[in-house]
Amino acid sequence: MSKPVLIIGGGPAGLAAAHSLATVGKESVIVEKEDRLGGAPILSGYAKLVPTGEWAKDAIGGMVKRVEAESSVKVVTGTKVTDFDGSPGNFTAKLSNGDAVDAEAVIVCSGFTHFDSVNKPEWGFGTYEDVVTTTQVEQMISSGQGVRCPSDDRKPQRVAILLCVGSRDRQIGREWCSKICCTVSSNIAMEIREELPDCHVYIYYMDIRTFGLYETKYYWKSQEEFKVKYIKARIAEVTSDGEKLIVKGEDTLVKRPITIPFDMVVHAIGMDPNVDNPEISETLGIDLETHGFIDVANRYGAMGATSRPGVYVAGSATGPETIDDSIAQGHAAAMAVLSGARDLKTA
């Protein structure tokens, strides 16, 4: 098959898919709705990545440079797919910039949307300037300015990180675990302590899910080496006494109310389905799963197959995912496309 592979989304999964295809001389077209590649790690200004500790601008930025240097990869930014038709080996996609792409197959790597903490107003975001998100703290660190209270630019002496904001919360329609928030929060807590040794950092949690090998490197290390304090609690509200933010809740281990003042409160925000998923689903003719992520039709056959033959999906478009696993799925989806092309030739 001489037609290129259409890759929707230029984040870690899409970059990995394009690179894999390029290594075997297969052409691809990346269509990215934003004005540059890199996905959330670049667009949202992530700091040090889990688990390597590399800066996002270097690790994912390096992937961007590698793909942009590939002659077999065409990049189209600031653009969406508006119409789609055809069958495996012979698809046509119309783009919002007026172009059209004839493609052999499609790999959807459209990623996710960060949970908007405005949807959890009782925890203070949008009301108090010093209630921020993990993404905002990452931006503070990656920009070099350091962790500061937005209200007056002072160095916080006491920081609370509230887990599961927009995750595991049926009351706001977010039943799923966002998989990486516990580990990212432990990592951020250590970064705060490293920059501000006199700052006390507390992590409020329902359960800790630093899964796999992350338990030692993040959960225990943050406590034993960086003296981060963990409180198993249910948070009722975040208010202010005019000087400090007040976190009120119940310590669920000792079954008693707790009220602690803080200079800064950080929401560990979860991963929502991409806000464009209904549009992507309708345009490409593929199914969404119950929560609104793109459904994977066959996990034990062609990697990343969707409900439509010839259309594949990889990374956090399918649900909360780590960057490393998104990259692996991007490579795997590229292999599935090549395998599908072989099958078409022999059919």
Given for the second form:
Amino acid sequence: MSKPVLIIGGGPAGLAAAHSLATVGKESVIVEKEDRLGGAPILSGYAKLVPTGEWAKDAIGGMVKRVEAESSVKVVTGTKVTDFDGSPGNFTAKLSNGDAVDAEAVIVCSGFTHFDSVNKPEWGFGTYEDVVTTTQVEQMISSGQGVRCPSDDRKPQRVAILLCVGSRDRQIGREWCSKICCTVSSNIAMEIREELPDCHVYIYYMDIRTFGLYETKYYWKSQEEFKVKYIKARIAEVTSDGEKLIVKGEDTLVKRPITIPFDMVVHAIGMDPNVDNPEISETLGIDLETHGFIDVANRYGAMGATSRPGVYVAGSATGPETIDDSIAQGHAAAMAVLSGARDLKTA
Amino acid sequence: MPIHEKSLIRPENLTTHEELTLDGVDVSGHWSTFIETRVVNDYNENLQEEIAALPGGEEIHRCWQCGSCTNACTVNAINEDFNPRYWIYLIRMGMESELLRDKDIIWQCVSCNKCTYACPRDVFPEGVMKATAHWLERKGHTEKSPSTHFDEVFTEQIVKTGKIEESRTMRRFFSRTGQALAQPWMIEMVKRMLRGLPIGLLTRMGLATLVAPKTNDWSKASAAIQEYIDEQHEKQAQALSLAELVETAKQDVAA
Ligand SMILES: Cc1cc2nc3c(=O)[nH]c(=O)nc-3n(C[C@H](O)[C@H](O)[C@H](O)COP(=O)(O)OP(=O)(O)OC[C@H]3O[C@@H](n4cnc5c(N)ncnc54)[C@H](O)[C@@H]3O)c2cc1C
Ligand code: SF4
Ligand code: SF4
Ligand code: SF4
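What would the structure be for the form predicted together with the partner chain, rather than the form predicted on its own?
Full complex below, order starting with the chain above.
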């Protein structure tokens, strides 16, 4: 029997890759650094997902259960790869738990890291309790607690969502668009309006990128049915008058300064390259692209090829991706591994 | 008056008629205020290129109109009409006549660079403000600002002597801006310097005022720098079509 495929990271992409391989009877080993599988949607406790509206714990939780039930998938949690050597068909990876894994190929599914809002101090995160991130609001909703101001647990009457926090900003060296946060924000805005119909929700944007079919289902719907207000302005600063948060900026469409009190300010945080990427790149001997994500060497011939033959990559490790695209890439990388193996045999 | 955002409409474009009947309908008075259509037909499609040709204006094409510069701006906090984001928009769209409406406040930028540190696209708005102010001067829309006079006096002296001698710079600056040298604060400052500074230093300063010291062997460097400056000025003049401007002006006078 040939060697298993090593999958690094057990988020949506890694789970999809493992499932595909299991389908054709190919063994795999998932090495996940956290104590459980599921990736960002599970680890960060997301609520209802875009675009299906299914709860993350059901949708992604279901993927986890499916993989855990496969006898051909071995799961190692709380572990990282520390050393890596060999050639296609014949790799050896040493793990931080002391074990070693012989592998035929590798699929890197190590995902992204949430932007840390502390790096944009002018927007008040870390200074004011009621300045939160989209991840925190997701958790408020998914835990069943509901959207409340952290400082005193009150129901907010006015919420401001600031887009592109940690994205599209040369000042902090992040030029990319995180792709999903516009849609996630309009989704969250609708969820807030649903739970608290008296609460006014404002979204401050530079561009709205609810790409593709999300235009109708999120941007238009949130405006037309949920009366979410969109204002074209990049906020200058978030301060406080002791009672309310004060948001300052310029409404650029009407050329007017704005100073508006809010109960809660939400940062639509972006997707950073995984903080582990320099280490992963060094250990596996694969290149990163200019922003620090893992470089995809071949876009058309073999899905998810990296700069090193036999090592593949899928999901948000390659750049900001949605869950469904990450899953598709996971499946595609599994397929690429299989065709790579066939090429090796015939060579 | 039920016009949304009335303040955005220029007063001269708002008209009401005491007595007016149109097609038999009485439209007199306040409730039927008219807004005259505003047609912009004098676009200068080169405006962005012209600003970009002046030092500081090079990155203006990057702007995506987020407003962070205006939000951060020191002068905007005092005067809402001082709006770098808006001017960048006008320049990029080539709306020269609109820009000229604000010609008397654009130069007021204090170069604090708060905008520079806020701009997510590294447009360098402070530089754009400087370039725009220079553009206004070179096109003859505004007089040279005091800071331009100061920069010129300062630069001329360095190019000529390779050194800076403050009292000379101050004297020239005052004379070019038409200010008396014997400003009360100036007299006070000199008095205190006389009291406080060591004799040796005072003597050197006094001497420098008289003999205008020069860096040794400066003339070659001076010529090279001057040549470079002239070259740049010529390039900028071309980008701004200044020669054509002078030509049209001559013809206008002749006609
Ligand atoms: C606030 C927010 C809301 C979102 N909501 C949605 C949504 O509703 N719909 C949608 O389509 N997308 C959404 N996304 C995007 C979604 O999170 C990603 O598309 C998805 O998580 C990508 O899956 P992944 O498997 O590539 O990476 P991840 O989910 O990041 O999983 C990577 C896994 O690898 C592990 N790992 C990392 N480094 C190592 C290492 N060195 N060794 C071993 N293991 C490692 C991690 O612990 C993690 O388990 C949202 C994103 C944000 C920020
Ligand atoms: S998806 Fe929207 S909020 Fe996110 S970075 Fe792109 S434009 Fe900004
Ligand atoms: S440098 Fe000028 S434009 Fe920029 S913030 Fe300061 S005053 Fe405003
Ligand atoms: S901050 Fe930069 S990008 Fe934004 S409006 Fe000002 S110059 Fe343009």
